[in-house]
Every structure is written in structure tokens, then in C-alpha cells.
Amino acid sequence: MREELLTFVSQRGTLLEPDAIEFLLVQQDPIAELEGFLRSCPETPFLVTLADIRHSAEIARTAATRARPVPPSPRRSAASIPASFRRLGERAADAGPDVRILRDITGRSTCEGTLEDFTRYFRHRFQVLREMLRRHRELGGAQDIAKAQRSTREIRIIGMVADVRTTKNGHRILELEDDTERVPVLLPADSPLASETVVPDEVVGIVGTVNGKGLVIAASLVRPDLPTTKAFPGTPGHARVAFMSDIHVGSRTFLDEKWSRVSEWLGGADEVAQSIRYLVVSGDVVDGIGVYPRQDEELTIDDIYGQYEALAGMISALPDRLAVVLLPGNHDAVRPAEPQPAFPTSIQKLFDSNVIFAGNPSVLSIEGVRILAYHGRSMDDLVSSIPGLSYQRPLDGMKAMLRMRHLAPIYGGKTPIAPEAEDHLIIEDVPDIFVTGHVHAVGVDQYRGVVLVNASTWQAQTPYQKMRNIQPAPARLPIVDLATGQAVIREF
């Protein structure tokens, strides 16, 4: 009961207090009484405490006491979905698909990686995400650096972090610059500042005062972040899209029999797979030739169009109902700088007409639902840069996304970004379902309004997960409810 009450909270994105889970483990429904308390919350907490979980059972006694007593349902499998999510589903409606593309970097690639280039690009990343920090109340009357340094009241400032260090005392330093200055801020060891995680190349604002020596010392730092908890949108019927990602075709742990047992339940009589009216796959469809030393002693097809042209008949097996939405990742044959643009027409012409080819990122409207679809590759940077991040826990990886607002803050990690004359990764507009994949783990959850979904592998664990000791999970279904954004995943 342990692992499936630890594998529950994993895939939920959320810790637990070690206390927390030998008082839990005692219930008679450990993940019942976990999800109990979950559900209460508006968006799910980094930590349960034992006291969370006591105070929620307490209220739950209470209410229990004022209602008609209810026989406790059983805990429910991975494999199964709530009776709620069944009985409202609709059968996907016989009309075509409603699928657009509103941004990606398809056809609109400019950059040839001149100095001008990277000049403009940081420009444009920096007052597109400066604008949104001054519409923050904090920082109202947001003054340049020169100027405020010679402020002798608070000031405000925003500034893109340059370089971060911590000193021998604990307190941290950021090194902000914008278009006038640059200037060192203190984050004091001793103030709430000093547990905030900064990562180079992010754009904050600062509350402060300048001491005598040009040092702005901060009272309050200020993300761009996500307004306050908006409704989900929703669509009239209760059409479904599911999610994949990392199918990893040609790759000798490809799970060819998982593959088959999803494909046939999609083209099955069940009433939830027969909802389901969309399939968006997020990159590294195949596993690719050449990404890495002595791929080839990994592969079953050693051919790259070979690959694709075993994706396009799995997905031609796939029912006619389905629109397809495939994007790039990168084991993908199209450039590995971020953004990527779609499938080149030579491998697009494998596929049969109901599969859509977007780039990486992308932003979709599926029936008016506004979809921010993303590999997901700068979550090795954030893993390695945060604290507390791990590849377990993808879900936290987004949210720190969406709280900078950027889906790759780290210029110059392991995420390779080419110096567009606009910054594609900046997440602008707040969508209404935000996916990424790219860590071969899964989960779904919600922060201010978005519903969160990492979806998973459709590959077994490979040999280098083996040796940095990853487990991935594989073989689960993420799928969302168009009319009420409720998530469920189904295991295969």
C-alpha cells in the first residue's frame, strides 16, 4: 500500500510529510482520505502535512454528522475512471475535427545566428515580459535601473537575472540588468527572500531600497506569473482529448504490446474511449537516428523514414473519429533548436490526412479550447537549477513554467533555443490546458484555472534510465474533458 499511496501522490505532483504517510497508511482508505483532502484544495500544495491531513478528516466528520451517511466507495485502480467522467460522455460527434493552430514557428523562421540576432531576441523577451510585471499592482511606477539607483526612497525595478550567486553567509545576489543598467540585489539570508529560487535569463521585479554602495536591498520579488484562478472555458458537448507523448518508434523498448492494447481500446466499444474525438502527441514521436552515442545498438528500425512510415501505420489503425495532432521533440527529424517547427512535407506525406502537423511549442484551439502544447526538453534545465525539482515531479517543473511565464528561462543549458526575432517560448496568452512530456513520467493537476497534463511514454525503461536509476511510467492515458476540463488517466 506504501508504493501505490506513494505512486498516487507522484502522479498528482505533490509531496508528503513522512508523518503524513504512516498516518495515512493506518485508514482504512489511505488514498481515499488523501484525495479527499486534495479535492478541498484550490490548487494542490507542494507539501501535505499531517496537519493538513488531520483538519480535513476532522471536517469531513463533521460534515458527516450533518448528512446522510454514504457506504465508503472502494479505492479506485489506475486502470479505472470515475464513474462521473463516464456518465457525462458523449460519443465524438460525426463532424470534423475543430483543430487550429494559433502560433507556432512553422514557415516563420528568420534567425541566422548573427549577433543581431540574439540582441533582438533578448530585447524582445525582456519587454514583452516587463509589460507584464508592470501590470502587477507591486510594481506600479516600475522605474529604470539608472534610474532608480539614484533613488534615496523604495523603488521598483524589473530586470532580467544575469548571473546568481549565493555568498558565504547565505545571502543570495542577483546580477539584474535592463536596457540602462545593471545592478546587484540582495535577497538577505535572514528574510522569507532567501528560500526563492532564481534561475538565469528569468525576468523579475524587484521592491527595494539602494544603500550607499549602489546595493539594491530586496523587500519583495515579483514573477510575472498567472492572474488570479480563472473558470475553465468549456465547450458545449463532452468531447475528450487525450494525450501522449515519447512513443519513441523504432527503439528496441518501444511497448509494442501496450501500443496495441491502447489502439484497441480506442476503436472499442467503451464508452469513454468512444469520446474521445482528439489525440495530441507531444514530440519525440520516434526515437530517431544519431542522437546519441551508439543509438544504433538500441534500434529496431535503423532508418529514419523507416520510423515515421511505422508511426503513420499505427496511427492509420487508430479510429477515423480521431484527429491526430502530432508535434516535434528532440529525437525528432526537424532542427533540435527550440522552436521547432513541424514535420518536414517529406515526412508529412507518410500520414494519412486526419493527422495534424504543428511545431514545438505550439498553441491549439480544439473547439475554442485553448491548448499550449510543449515537448518539454528545458525541463533538464529546471531539474538541475531548482531545488526540489525532479523528473518524477514534471508537474512542478510546470508550474515554475508558468510562473516566469517562459517555457525555457535558461538561455545556454541543455536546451538548445535559436535567437528568433521574437521569443516564441514565452508563454503570452493563458491557456486553458497546458501539456508537456519529455521527462517519460505522468500527471495531471490544475494551477490557477489551467489544467496541468505530462504525459507519458509509450517506452519501456532504456538502458541510461537504468544507470541514472530514473523509473519512468509508461503506458498511461491522460484525458481531458472539453466541457468541464476534468482530467483522468487510464493505464494500459
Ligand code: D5M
The other form holds:
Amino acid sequence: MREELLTFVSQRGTLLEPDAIEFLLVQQDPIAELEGFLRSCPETPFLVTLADIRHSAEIARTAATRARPVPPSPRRSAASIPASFRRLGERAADAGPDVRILRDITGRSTCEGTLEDFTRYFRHRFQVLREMLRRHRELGGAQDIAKAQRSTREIRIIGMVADVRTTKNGHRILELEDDTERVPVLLPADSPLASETVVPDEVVGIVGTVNGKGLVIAASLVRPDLPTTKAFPGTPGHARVAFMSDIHVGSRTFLDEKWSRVSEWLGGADEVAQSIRYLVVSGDVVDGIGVYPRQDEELTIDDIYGQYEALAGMISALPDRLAVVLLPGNHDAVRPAEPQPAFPTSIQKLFDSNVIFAGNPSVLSIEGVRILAYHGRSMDDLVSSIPGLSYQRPLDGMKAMLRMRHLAPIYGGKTPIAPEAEDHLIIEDVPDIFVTGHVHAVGVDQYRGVVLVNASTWQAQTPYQKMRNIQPAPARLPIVDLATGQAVIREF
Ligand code: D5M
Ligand code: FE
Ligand code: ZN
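Form predicted on its own done, so how does the form predicted in complex with the named molecule look?
Full assembly next; the chain just shown is listed first.
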């Protein structure tokens, strides 16, 4: 049995504390017991301790006696925060906060939106992503399209996708463009490539051959993607970051009772609450004014400053140990085009000094852990372009962004983009944590060592979402441990 258990553990990519092995081996069905625990985790933990297993067995027993299933992940209840997560936390009040904004557009916007600005913007995007692709072994020695087109051997090219279409025979054809030429690329229907979804404006590499008619027949498609291995940097202490998004203060559907609950919990005696030193809020912090037609009918506060004042009061009532980072989203009072700058001084001055204002997107360093925070507007465009993606599963959309190394690859959809001199939406450096909001869903996961968080909302289903059958998952609080990257979700 020991062999089988250890094989199972290694297949699941986790480690078992020696005491946990011994404990499991005397259970009736060690593997089922461990599997039950792993199922309750929002992501596979790096190490499973004896305390975790015991705690999980306890929950299973309680659930069985109440004849009620344990809530499936990621909709975890308070009781299902693993015991080790609870135990390892340290009181956040014991140390000062360490937050830096490493990168955002605030104070650095130069564009006016001229045609030249757009040309320069897309050229920058293409060059940066092409350099990333050139570092892939498969694309070593990639040629300009104009040159490759005349080759009779295997070719490697890198281009931006100008168009994607499907032929009547089920082949997919990309129009791939670089600064020298534009060429059609066939992803054959009978190859695994046919099931690849390629979106307009993403930058990809192709290995293939050119046929007699100047059509490139692709043998493989390469995305910039993340390196396959990356360790979580891990702070020496176990301070935690909580994530919120889409508070929508001022909306009739803002959940004030749920807010009171989370606010009370954060200020209370719970040891997990007390281990939270940082709160990152990824945009749509208020509902705004005039964001969509007849919005006034859905507002309880119809003055923009009134909305931010109310939010400032709510944040002020949170415990002083919390350093709070606020980003704007598409409902906030900054320009809608991304990258969005931080709130103007007229809004900032409404808040206490423990609030830090960052742009959308921004790269933050919290105790040295790099957090890429983005509101997530581009999810609207990804959901409508990639079959299988949905508003309920934003983590898939986030993984797609990481594979394309771009936060808003599709131009000309719902996401307005300002053509800045540099493309701030490129994911240039690999973050340790990547957080989004916007879709009013919740989830934690990881992709190639990057912890992924979609940060829920504090707004109930709106009439618009009801019409579109979008089911939000409000009042969930994802919490990440800065030492291990372990993520849990607390529901309110
Ligand atoms: O967006 C909250 C959610 O509702 C997000 O999933 C998008 C969806 N939503 C809201 N308004 C629209 C429009 N006009 N088109 C498509 N999808 C929409 P929020 O930014 O909080 O309004
Ligand atoms: Fe929102
Ligand atoms: Zn939004």
C-alpha cells in the first residue's frame, strides 16, 4: 500500500509529510482519504501535512453526519481553510507593509491616439513578442516572412495574426504579418493544429513549409507562453494578501450586508484574518456614473465623488494593519482606454494614507513577490473569440493571456486600448501572482508556477447580467500566502 500511496502522491505532484503517510496508511482507504483532501483544495498544495489530513477527515465526518456534501472547491466555506494554512499564518500587525509599484502607466502617458501612435504601438507589441518567441528553441533562426516565402525547405516565421478563418473543409487559415510581408498559413484540418484557437492580433511563431501557391503549411504553432518551470519566490514570513474586485459601491446591487461581514471578519480575532496584511482591489471599486445607458436607475449614490467617499469610509473602517492597493476598472473615474492610470488626486485625497493607488494593469511588488494585477476587461473579447471559454471560468482566460503573454491581445473589440509608446499590456516579466476581476466570478489555480486569482465581486447579479444569463459568484475572498503561494477562498 505504501508504494501505491507514494506513486499516487507523486502523480498528483504534491508531497506528503512522513507523519501524514503513517496516518493515512492505517486508514481504511488511504488513497481515497488523500484524494478527498486534494479535491477540497483549490490548487494542489506543495506539501500535505498530518494536520491537513486530520482536518479534512474531520470535515468529511461532520458533513456525513449532517448528510450534506462538503462544498466543492473553489466555493469553499470558512471551515475548509486547511489547518496548515491557519496554523502557519503570522499576525500581520507585527511588521510594516512593503508595497512597491514596479510598473504602470500613471504619469507616463504620451499618446494622442493619432494613426502614427497606433503604428508605433503595434510595432512595439510585435517586436517585444517576437523577441520572446525567438528565444524558443523551435524558432531559432526564424526568418522574415518575405525571405521565408521563397524558401523550399522548412521555414520558421513569426507574425501577428491579421485574420483567422475556417475553410469549408475545416482547415483553418491565418493571415500572418510581419514588417516585411503578409502570408496565408494553413493549419490542416487533419492535424492537431486544427483544434488550436488563434485570436486576431496575437503574435505566434510557425514552423512549416511553403507550397507551390505560396501558402504556408504549418507543422507546428508556437506561442510565447511561460517557461515551463518556475518556483514561487516565497517570503520568509507567512503574511497573506487578500484579493477583492468589483465592489461597485453606489450600485443598488452592491451587497452591503456581505461587506459588513467581511469587514467584521477582517477586523476580528480569526487567525487567518489577522494574518492578512495586504488587500489588492482590482478595479470597478465604485459603480460610476453614465457607464451604460440608464445606469442612474440602478444607483443608490448618483454622485461620483459620493461613491468614492462611501468607499473611503468602508476602507477606513478596515483594520489599520492592512495596506490597501486600489486599481481602476471600466466603471471607475479615469479614462476607459487601457492602460488606465491611477485615480486622480481629487479622488485619492478622499482616502486614508494606508491606501496605495496603482494603474490598470500594474506590476506590484509585495514583500518582493511580484503581482500582476489587471481588471480583466479583455475577458469579454476572449470569451467571444475562444470557443469553450466562459465567464464562469475566468482562470482559463487568464491562462490564455499568459500563453499569449498579452493581457488584451484582441484589438477593436470591447476593450479600448490607448496606443502608448510602449505596450503596457504585454506580460513582459513573469509574475508570481496574476490577479484579475471584472467577470464577477471567483477562482484560484496555478499555471506553470504562477498563482492565478480571479477576485470575485461584492455586487449581486445586475439586471443586465440576468438578461445575459451571467451568474456571478459574489462575496468570496481569495487569500494567498506570500511564503508558499498557497491560495484559499473564504466565502461570506
Ligand atoms: O462587468 C461585469 C460582468 O458583466 C462581466 O462579466 C461582463 C458583463 N458585462 C457587463 N456589461 C456588459 C456589456 N455591456 N457587454 C458585455 N458584457 C457585459 P462590469 O464591468 O462590472 O459591468
Ligand atoms: Fe465589475
Ligand atoms: Zn468591470
